[in-house]
Structure formats: structure tokens, C-alpha cells
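In C-alpha cells, the next block holds one chain alone, the form predicted on its own.
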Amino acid sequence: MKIVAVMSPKGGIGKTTTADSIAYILGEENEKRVLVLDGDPQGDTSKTFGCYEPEGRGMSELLERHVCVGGDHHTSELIKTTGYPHIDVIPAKGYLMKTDMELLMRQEDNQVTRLRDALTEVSEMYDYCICDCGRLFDMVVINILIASDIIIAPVKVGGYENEAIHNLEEQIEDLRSFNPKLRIKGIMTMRQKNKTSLEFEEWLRGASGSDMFITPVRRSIVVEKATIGMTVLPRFSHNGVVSQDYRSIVRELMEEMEGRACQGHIKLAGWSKSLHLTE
């Protein structure tokens, strides 16, 4: 199972839309087995996939009371099915903020590795695990990042937003003692065809020093409409430009995560494209 965290300390840049869209396209359009972890106390991803329960079990129990830390919960017991055959979710709720405090107070060897240990239980059940992180660099997010293979960091035009991705890179440096392979790859979101946006995109890909996905995500009012309807974007607007952008990003992600010495079929915008990938 390949674990992908979607994380940014800045709000309003499409973090949850990115996580949910990638999960949907991997699962429902490419028939990958996908587990979604909601690591944000707001529970927006849980709501989008129809799994939000204010009194239900989920990420808090996974981190606080899993059998690997002497608790009474197995990972498989906390997984919720969705209306999408290829996508399951471990949901979150507001209590996740208290979970952060509980983990912070525990001085234990597995304080920051317990999620990685818990996910081992279901590693053969899924192809991908997509994690929607909260904005704060707290104990919940640290557990997610240490378990991950890659961090996808959305970034939009703006000096503060760009500074945020560099700050994130500095913050995860200390985590590499637990996860040496941990790395960040940025996605430019809300990109417009104006001079400022295009110049910023060029700078991101050249002088910024950040590793970036080739495909930018264009700005569209359809994204806001999808969030109002609490519907995953590629289902809400199957042929919309932003859905097409996310399909291209998923193609890049699959090529990178699954290796280039393979042959596969990647579905784009409702049609199937056969790829022969060579070294």
C-alpha cells in the first residue's frame, strides 16, 4: 500500500479537494483499492464521502486505542465503506483535537509511529492510502507524515503560500530520522491565465527549488459548487477543467509511485489510455 499525505499549513488552497479528487480518480476511475484517512478535525473529507458521524469511531480510536498500543481496536474495525465500491474511509470528527493533546502528553517510544504500525494491518488490502491532513503540524499530522511515502503540498499564487511550502520542508527534516524516504511534491492550485499567475508558476518550477507536479490545477467556480454540495469534484463535474487537471496529476502520481518499468491502463476523462512505460 502506497501512502500519500496531502498537507499544507495554509487554508483555502484546495487541500481537501485535492485529497478527495485524487482518491476518487484512483479508486473509481482507475479501479485501485483506496483507503482514505481523514486527519482533519473538521471532518470535511468524511462528510464528502458520506462517513461523518459526530459520535462515531475513527481516527481517534486508531491512534489512541489500537491493539498495537495495548488498546482494543483493530484497524479493520474502524474502516467505513462508502457509496463508491473502490473507496473506504477512516473518518474524523472534532475529538481529533483532543487526540493530539493525548498523544502529546504520552512519552512513549511509539508516540509518533503508532499510525504506521496500525496501517500495517491493512497494507495488503489496499493499493493506495490517501490522507487529508489538518493544517496544524500536530501529533496527528506527524503520525500521518511518518507513515507516508510522499507529501503532496498544494500551493497557490502568493508569497505567504510559497513560504508555507518551504516552512513545511524545514519542519519535516526532523521527521526523516523516522522516515528517511519522506519527501514533498507541490501542486500549483487555482492557476489563472494572467501574467502574475504564469510568472509565479514559472518561478515555482525553476528558481524555487521545490519539486512540482507538471500539471497545474486551474481555477474554476465549479470547485466551490462541489464543496457546497459536499460532493467529490470529479463526480460533480466529470468533464470540468479542474477534474481533467486532477486526472493528469493522478497519472503523474501513478507513474511515479508504481515505477516506470511497467505497462498499465490509466483512464483519463472517461476514456482509457494505454501506457507503455520504459526506463
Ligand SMILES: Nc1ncnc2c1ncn2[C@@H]1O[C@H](COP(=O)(O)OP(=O)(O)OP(=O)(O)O)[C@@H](O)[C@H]1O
Second form
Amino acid sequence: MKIVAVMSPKGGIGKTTTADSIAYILGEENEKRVLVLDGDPQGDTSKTFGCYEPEGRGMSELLERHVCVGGDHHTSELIKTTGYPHIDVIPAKGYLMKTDMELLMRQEDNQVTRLRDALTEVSEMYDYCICDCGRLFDMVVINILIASDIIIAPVKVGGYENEAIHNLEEQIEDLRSFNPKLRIKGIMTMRQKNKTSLEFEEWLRGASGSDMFITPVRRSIVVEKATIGMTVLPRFSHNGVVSQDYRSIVRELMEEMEGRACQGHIKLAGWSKSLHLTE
Ligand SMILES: Nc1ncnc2c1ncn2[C@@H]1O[C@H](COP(=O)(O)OP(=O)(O)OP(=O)(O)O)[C@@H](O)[C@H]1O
Ligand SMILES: [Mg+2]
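With the form predicted on its own already on screen, would you show the form predicted together with this ligand?
After this comes the whole thing, all chains and molecules, with the earlier chain placed first.
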């Protein structure tokens, strides 16, 4: 099972749209077996896949009460089926914010590697695990990143967006002692056909030094309509331009994950947030 996290420290940048679209295209259009993890207390991904339950079990139980940390839950018990035969979900709810605090206080246990341990139980059941992250670099997201093979980071043109991908790269440097193979790859999202957007794209691909997906994701009002309708984009708008962009991205991703060996390469700079984490 390849584990893919979609993460950015910026809010409203297309993380959930990207995670859900990739999961749908991999599962329903390419017949991959896909497990989706909702790592955001907002539960947007859980809602899109019809699995949101304010009182239901999911990511909090996986992280706090899994058998691998002496709890009473197996991963398979927390998986919900969806209306899509190839896609299952471990959902999130608002309580996931408290899970962050719980994990912060449990420095003695495998505080940041427990998700990785819990996922080994289902690693033969799925081809891909796609994780939608919240915007905070909290313990839930740290667990996801330490379990992941690759981070996809959506970036869009704007005031501080270019700094965001570098900040993320720097934060990830702190996690590399737990996950040395982790790499990050950006997606330019909400791209428009104007001079500013095209210049930014050129900078991203060149001078920024970031590893980027070749395909940019265009901006379209249809995406907002899909979000309002709580329907995964390629289902809502099969032939729309943004669905096509995500199909190209999935082709790139499958080639990267299945077509050639992982390179474990990442360009990083030295912003420093000191994290005291225990394995
Ligand atoms: N390519 C796009 N074109 C136009 N609108 C988009 C595009 N991608 C996402 N959006 C819209 O931007 C908004 C935020 O998208 P999304 O929820 O995917 O972002 P997010 O990064 O997950 O947000 P949050 O930080 O709240 O979790 C939504 O209304 C969505 O419809
Ligand atoms: Mg989101």
C-alpha cells in the first residue's frame, strides 16, 4: 500500500479537493483499492464520501485506542465502506482536535509512529491510502506524514503562497529521522491564464527549486459547485477541465509510485521549529 498525504499549511488551497479527486480517480476509474484517511477535524473528506458521523468512530480511535498502543480497536473495525466499491474511508470528526492534545501528552508511547503501525494491519488490503490533512502541523498530521511515502502539496498564486511550500519542506526536515524516504511534490492549483499566474508557475518550476507535478490544476467555478454539492469532483463533472487535470496528475502519480523506484530526494532549507517527538 502506497501512502499519499495531501498537506499544506495554507487553508482553502484545494487540499481536500485534491485528495478526494485523486482517491476517486485511482479507485473508480483505475480500479485501485483505495483507503481514504480523513486527517482534518472539519471532516470535509468524510462528508464528500458520505461517511461523516458526528458521534461515529474513526481517526481518533485509530490514533488513541488501537491495539498497537494497548487499546481495543483494530484498524479494520474503523473502516467505513462508501457508495463507491473501490473506496473505503476512515472518517474524522471535530473530536480529532482533542486527539492532537491526547497525543501531545503521551510522549512515552509511539507518539508519532502509531498511525504507521496501525496501517500495517491493512497494507495488503489496499493499493493506495490517500490522506487528507488539516492545515495545522499537529500530532495527527505528523503521524500521517511519518506514515507516508509522498506528500502532495497544493500551491496557488498569491501573497505568501510561495513561502508556504518552503515552510512545509522545512517542517518535514524535522520528521526525516522517523521517515527518511519522505518526499514532497507540489501541485500548482487554481491556475488562471493571466500574466501573474503564469509567471508564478514559471518560478515554481524553476527558481523555487521545488519538485512539481507537470500538470497544473486550473481554476473553475465547477469545483466550488461540486464542493457545495458535497460530491467528489470527477463524479460531479466527469468531463470538466479540472477533472481532466486531476486525471493527468493521477497518471503522473501512478508512474511515480508504481513505474519507477522511489528516489527519496527533497530540497530543503533551514527554518527551524524544534519538535520533541518520540517513536
Ligand atoms: N481548481 C479549483 N478551482 C476553483 N475552486 C477551487 C479549486 N480547487 C478548490 N476550489 C475551491 O476552494 C475551496 C477550498 O477548497 P478545499 O476545501 O479543497 O481546500 P482545503 O485546502 O482542503 O481547505 P481547508 O484548509 O479548509 O481544509 C472550495 O470551495 C473549493 O471548491
Ligand atoms: Mg480541507
